[in-house]
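The data below hold one chain only, encoded as structure tokens and taken in the form predicted alone.
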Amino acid sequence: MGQNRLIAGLVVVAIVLFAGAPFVIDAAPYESTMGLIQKIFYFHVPSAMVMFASAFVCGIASAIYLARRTPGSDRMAIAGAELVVVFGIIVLVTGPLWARKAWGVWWDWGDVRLVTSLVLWLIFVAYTLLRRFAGPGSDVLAAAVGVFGMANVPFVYWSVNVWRTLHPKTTVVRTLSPEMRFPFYWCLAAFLCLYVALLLLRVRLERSKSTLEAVYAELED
């Protein structure tokens, strides 16, 4: 019951925050050079931060599974990987929409942040495909992929500080005015609440699936 209440509370808070987000974002001032289109930032960056966080959840859980073979860590890794894919889709859709108006192109293969973000997303797509179709032993192989995917996150994050790209540097959030910082943190809180609720629900679903498979195995015996 405790977890049910936690999930329900997180969902309610997320709904309230997302419902209020358009009004909070509308009250934020326009960025001096990009104008209205910059406001995609308030969804694009928080979704990217949640994607990175989920990659760490998957990677850490995968490392624990490789070391100890605990079912709980495997379930957490699966949930984390799938949510990297989900929030990665938001990142990869909002990014080009923003880029088309801000930079004049949908995609630039010379931009390291763009390319490495896509590669990171594809790594976790590979994880989910392994778990679904690779058969026996896929848990260990996928766990190794999860650790590899996590190791790529710092590279994706710091790439804009090392190479000249269209993306701004990692200090962009700290340079926001207070009027822009408030809607940013508002949207970040909304995405985090949604993420934690989905993570808990997905872990529970995987636990129920394991229980059901165990019951079927007993019936077959």
Second form
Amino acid sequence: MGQNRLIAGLVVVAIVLFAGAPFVIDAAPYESTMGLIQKIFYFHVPSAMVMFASAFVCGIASAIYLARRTPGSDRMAIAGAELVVVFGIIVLVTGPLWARKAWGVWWDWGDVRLVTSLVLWLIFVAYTLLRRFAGPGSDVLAAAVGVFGMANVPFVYWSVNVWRTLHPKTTVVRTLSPEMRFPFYWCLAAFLCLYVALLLLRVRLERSKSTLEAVYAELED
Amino acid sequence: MTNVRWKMFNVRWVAAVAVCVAAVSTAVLAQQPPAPEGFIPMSEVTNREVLPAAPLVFYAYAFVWVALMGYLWVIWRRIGQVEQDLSAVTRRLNQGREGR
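Structure of the form predicted in complex with the partner chain (previous: the form predicted alone):
Let us now look at the entire complex, which starts with that chain.
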């Protein structure tokens, strides 16, 4: 019951923050070279940050599962992986919308950040497909994929500093002006609140599913 | 005689290479825009692609809303179905135990 309240509270806070986001973003100044299109930054970067965080949640939970075989960590890993896919779709859709106006192209295969982000997303798609279709024993294999996916995150993050292409460097968030920083953290808070709520809900779904399977097994006996 | 044939072969070969070079360079030059006679004011450029930013920002924001709220709704529905099944099966199990 306490968790239900927490989830409901987080969802309400997230919806309020998302509803207020256009007004807060509108109040932020225009970036000097990109103008209005730069405002996609306020959804694109927080969703990428949440995607990375979720990859770490999945990777750490998978490592715990590989070491101890605790069902709780497996459920957390499943939830984390699915949320990497969901937030990854947002990153991979909002990014090209921004790029089309700012760079003149939807996608650039020469940009290492774009390609590594796509690879990271595909690794977690592979994880969810493994859990869905690979049958018994897929949990251990998927856990290894989850750890591998997490290991990719630093490469995606630092790729812009190592291979200088179209993407701005990682220093862009640290060097934001105060007028741009406020809407950024507003949107980040909205994404994080919704992420935690979705993670808790997804873990609860897995727990309910395993309880249902156990009850079915008992009924058959 | 052999010397004349050899010379003819060389001439044909050089002519073929020259034609190929001319054809390729014509195609390459045809793709290049003509050199400007002088500076052109920005206001006189007519065929510039102007892509409005506002719809792209709107699509991005709308996509975020649809994706996240859609996923939230799907998860909520799946939890509702599983928990409904769970309560039904638990009831059957309890009835079976009472019957014994």
